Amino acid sequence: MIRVRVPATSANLGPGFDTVGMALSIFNELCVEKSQRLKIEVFGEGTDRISRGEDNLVYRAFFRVFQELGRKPDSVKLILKNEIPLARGLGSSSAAIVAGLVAANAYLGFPLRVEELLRLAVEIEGHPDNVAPALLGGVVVCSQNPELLCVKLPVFELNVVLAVPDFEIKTADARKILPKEVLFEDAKMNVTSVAFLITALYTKRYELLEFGMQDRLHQPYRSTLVPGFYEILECAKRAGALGVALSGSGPAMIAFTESPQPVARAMEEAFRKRGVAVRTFITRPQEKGALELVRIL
């Protein structure tokens, strides 16, 4: 049996649109074993929605490795144990893709290198800032212009609060709302914010995070999809959040803090004042990605 654990991820981290992603200590687990026919079992998040057929995203990624190697896939049983909420901005689709790729590579005796797995993951997902931290762990800085380049940075010591509202935003829909052009001043501000974000995290100058998490490229547009977005952001800051932003394309919101419980309560209350049911998660950055969390049992 092959077992893989894949962390949740937060992409577009602060101002790092399509560039900076981070792995989080919430996991999906995939177990793979030989079978007479394809069989897929799902537990946890998405139990009533995830396909049990060949169009299942985990299986499609698993099958893609066999295609890459010119191999006919074996019949397998996939057991999915999911903790990552679907379509909330926490990398559920990337976790599925990475789980399938890493499990298939282990199943076949690890023929593909890290770079090849990353390339396949980006081909399926379209963007690297979710799949790269799911695969590698840590904080990952990514580029696709023109070649794929991903650099892993170590995790930092802050707590992470996630406020996950009870509605979905599909990434494709969230991308449609973005403008084709932005003002030069907005682009300049984002470059500055990214510099301060990285400086804050890796020099422990956490007071710089309030500026370092600000964004003008995607968040002002996507914030309209989250009721009371700026009110929730301010409530989190007053409760002790050092920096707050959308997670991925939303609707989940992410906050960095040294005192997670008050921040979680504040974000939960602010959402509920808007009539939105919400779950909060207190987690931390995750150092290990799926590559280090795969086992042959």
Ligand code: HSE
Second form
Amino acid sequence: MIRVRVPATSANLGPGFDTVGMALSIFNELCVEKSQRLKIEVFGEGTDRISRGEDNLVYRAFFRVFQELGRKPDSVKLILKNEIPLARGLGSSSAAIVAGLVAANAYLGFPLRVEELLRLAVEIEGHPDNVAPALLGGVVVCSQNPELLCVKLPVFELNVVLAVPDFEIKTADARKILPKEVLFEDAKMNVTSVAFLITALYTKRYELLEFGMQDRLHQPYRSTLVPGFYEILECAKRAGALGVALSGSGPAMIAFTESPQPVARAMEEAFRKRGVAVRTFITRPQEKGALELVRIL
Ligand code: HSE
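Can you switch from the form predicted on its own and show the form predicted in complex with the named molecule instead?
Every chain and every other molecule in the complex is listed next, the one we just looked at coming first.
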């Protein structure tokens, strides 16, 4: 049997649109074993809506590896134990894809290199800042212009609070509302912010995160989909958040902090005041990705 654990991810980290992503200590687990026919069992998040058929995203990724190698896939049983909330901006689709790819690669005796797995993951998901940290762990900076280039950076000692509201946003919809052009001033501000984001994290100048997590490329547009977004962001800061942003394409929000409980409580209250049910998670940046969390049992 193959078992793989895949971390959740938070893409963008504020200004790093399509460029910076981080793995988080919430996991989906996939177990694969031989079976007479395809069987998919789902536990945890998404049990009521994840497909048990051949269109299941984990299975599609699993199948893609066999296809890549020109092989007919074996019949398998997939057991999914999901902790990552679906369609909230926490990389649930990336986790599904990376789980399928890494498990198939292990099942077949590791024929594909990490670069090939990354390429397949990006081909299926589209956004390297989501799939790369799920595969590699850590903080990853990525480019697709024109070659795919992903560089893993180490994790840092901060708590990460996630406030996950009780509604979904599909990434495709959250991309449709982005403008085709942006002001030069806004582009310049994002370049500055992302430079400060990386500086803050890797020189431990955490007081710079407030500026380093500001964004003018996607958050102003997507925040309109989250009731009270900027109010909640301010409440989190007052409770001790160092930097706050939309996680991925939302609607979850991510806050870096040294005092996670008060920040989680403040975000919860602020969402509830707006009449939005919310769950909060206190997590950490996650060093190891699926590549290192796969076992043959
Ligand atoms: N960088 C992507 C976006 C991540 O923000 O649209 C979503 O998967």
